[in-house]
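As a starting point, one isolated chain is supplied in C-alpha cells, in the form predicted on its own.
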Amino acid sequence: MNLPENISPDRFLKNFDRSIINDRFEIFKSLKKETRSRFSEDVRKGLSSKKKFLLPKYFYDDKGSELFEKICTTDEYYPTRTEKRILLERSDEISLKNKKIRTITELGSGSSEKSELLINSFLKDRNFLHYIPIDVSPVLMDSSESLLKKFNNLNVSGIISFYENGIKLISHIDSSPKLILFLGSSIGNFTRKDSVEFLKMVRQSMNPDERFMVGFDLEKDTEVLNRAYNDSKGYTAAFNLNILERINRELGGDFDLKKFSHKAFYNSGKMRMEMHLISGEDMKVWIDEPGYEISFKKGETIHTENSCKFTFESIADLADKSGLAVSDHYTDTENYFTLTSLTVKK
C-alpha cells in the first residue's frame, strides 16, 4: 500500500503515525499528545459547566470498549442483536445494490463483528476488498488481524483516531468509491443540531457514487428502552463509571467511584435516553492535568450520554438538512431498528 503520488508524505502523515504491519495491513494512529490534550480540554470544559457533562466518545478506552462489548451481549440490550439480524438477512442485497464499490470504511468499528457480515457478502461478488476501520481504541488491531486471517482477498488500513480526524484521512488512503458505515445507533449520541453537522462533515467527503449507511434506533416502548440501559448484570453502570476512572488514570483525577451512581432514563419530551452519573454527597475532586478542582453537591449529575430515538420521518428530515437523501431502509420485522442508506442529494 503506497502513498498516493499526488499527496506529499509530510502533509499526509502530519497528525498520524503510520505503521506498515505487512503487505495487506497498515495502521494510522493519531499522535498521542494531541489526543490526550484534547481529552483534558474537553473534560475541563464539561465539568466546569453549570450543568456538568462529559462527551460520550471518551467512554471508549480499552476498558470501556470491553465493557461495551459485554453490554451488547445482555438480554436487555436489543440494538446490537437486532442490527446484526438485519445484516445477516440483508447483506447480500446491500452488496448487489453497490456493485461499483470495492472499499468499505467504518466509523467506530470496534470488534468489526457486524461489518464482517458485509465484508463476507461483498467478497462473494468481488475478487478484492479494501476495509478502512476507524476507532479510538486499539482493539481495532485485533479485529483487523482476525479479519485478515478469515479473508485472503481483503486489505486493511486501520485508523486509530476520532471520527473527525479519521474521515479526513480516508480519501488520502483510497480515492475509489466507498460504502461508509456508521453502525450501532451511535448517531443517537449527538444532539439533533450536532447530527446535522456530523452528517454534513461526512457528506463533504462523499462523491455521488458513494453510500453512507447509518444505524438508527427507532422509537419504541419506554419500558424496552429503560431496560436496555439498566441491564441486570451492571455492565452499563460500570461502563458509565469507567469514564471517571479514565480521568483518574490519564489526567490524574481523584474521583472516588463509590461516591457516584449510574442513572439512565427515557426523556420522552426530547425523544432520547439519557445517562447520568449522580454524586452521592457534597465533595471536591482534584484533576492534575492541567490542575484544577471541581465541586459537587449531593445529587448533582454529570450528563454523560444521550441516545436519541428516531422515526422514518425524522431520519428523512435529518438527511435533507445535511445535503443527503434516503436511498434505502433495511429494518427488522418489529421496526425496532433501521440501517439506512444515504446518498448525496442531487
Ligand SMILES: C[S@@+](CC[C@H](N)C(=O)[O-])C[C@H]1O[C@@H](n2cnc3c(N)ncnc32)[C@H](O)[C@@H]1O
Second form
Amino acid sequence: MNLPENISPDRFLKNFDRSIINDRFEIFKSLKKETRSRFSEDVRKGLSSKKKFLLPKYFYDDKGSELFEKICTTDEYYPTRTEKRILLERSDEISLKNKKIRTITELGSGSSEKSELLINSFLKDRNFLHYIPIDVSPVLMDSSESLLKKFNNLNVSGIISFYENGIKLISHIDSSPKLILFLGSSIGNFTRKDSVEFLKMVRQSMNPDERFMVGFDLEKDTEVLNRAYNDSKGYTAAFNLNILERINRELGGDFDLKKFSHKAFYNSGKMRMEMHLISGEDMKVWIDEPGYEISFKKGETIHTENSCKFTFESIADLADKSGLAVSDHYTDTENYFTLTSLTVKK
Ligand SMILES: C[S@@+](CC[C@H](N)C(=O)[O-])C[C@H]1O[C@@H](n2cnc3c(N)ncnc32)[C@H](O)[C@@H]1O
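Coords for the form predicted in complex with the named molecule, given the form predicted on its own:
So here's everything in the complex, that chain up top.
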C-alpha cells in the first residue's frame, strides 16, 4: 500500500507506528506511550473527583473486548442482534443508495461482524472496497484478518487508536467519498453535550457526498432495558469489573475485585442506563502509576458507563445541533433500534 504522493509521511505519521502487513493490509497504531499516559491521567482524574467515574473507552482491553462479545450473545442483550437483523435485511439497499462510495470507515469496529454484512453487500455491486476500521482495542487485527480472508477484493487500513486521532488520519489515507459507520449504539455512551461535540467532529471531516450511519438504541420498556445490562450469565458484571482489573494490571493498582459489585439501572429522568461499581466496605486502594491512594466509603460508587436511549425526535435534534440531517432511518419491526443515515446539513 502506497502513501498518497502529495502527503509528506511525517506530517501525519508522527503520532503513529505504521506497519504494512501485506499488499492488502496496513495498520496504524497510536504510539503506546501516549495511550498509556492518557489512561493513567484519566484514571487519576476520575477516581479523584467528588463523584468517582471511569471512562467507558477503557473497558476494551483484550479481556474487555472478549467479554463484550459474550454479552452480545446473551438472550437479554437485544441491541446487537436487532442491529444485525436490520443490516441483514437492508444492507443491499444501503449499498445501492450509495453507489459512488468505495470506502467504508468504522468508528469502534470491534469484531466487525455487523460491518461484514455491509461489506458483503457493497462488494456485490463493486469490484473493490477499502475498509478503514478505527478501534482502541487490538481486537481490530483479528477482525481485519478474518475479513481479508473472506473477501479477496477488499483492502484494509486499520487504525488502532482513539476516535479523535483516527478520524484525523482517515483523509490522509484515502480521500475518496466514504460511508462512516458508528454502530452498536456507542453514541449513547456520550452525554448529550459530548455527543453533539463528537458528531460535529465527524461532520467536519465529511463532504456532501458522504454518509454517516449511526446505530441508536431507542427508548423502550424499562424491564427490557434493565435485563439487557444485568444478564443472568454475569458477563456484564465481569465486563464492568474488568476495568478495575485493568487498572491493577496496567497501572499497578491493588483493587480487591471481590469488594466491588456491579450495578446497572435505568435512570428515566436522564433517559439512560447507568453502570456503576459499588464499594462493599470502607477501604483504601493504592495505584502505583503515578503513585497515589484513593479512599472509598462503603456503598460509594464509581460511575463507569452511561448508555443513553433515544427517540426519533431526539435523534433529529441531535443531528440538527451537529450540522447534520437525517436522510433515512432503518429500523426493526418493534422499533427497538434504528440505524440512521446522516448527511451534511445544507
Ligand atoms: C460497544 S463496542 C461496539 C463494537 C461494534 N461496533 C459493534 O457494534 O458490535 C465499542 C467498540 O468501540 C471501541 N471503543 C470504545 N471507545 C473508543 C474510543 N474512544 N476510541 C476508539 N475505539 C473505542 C471498543 O474497543 C469496542 O470495540
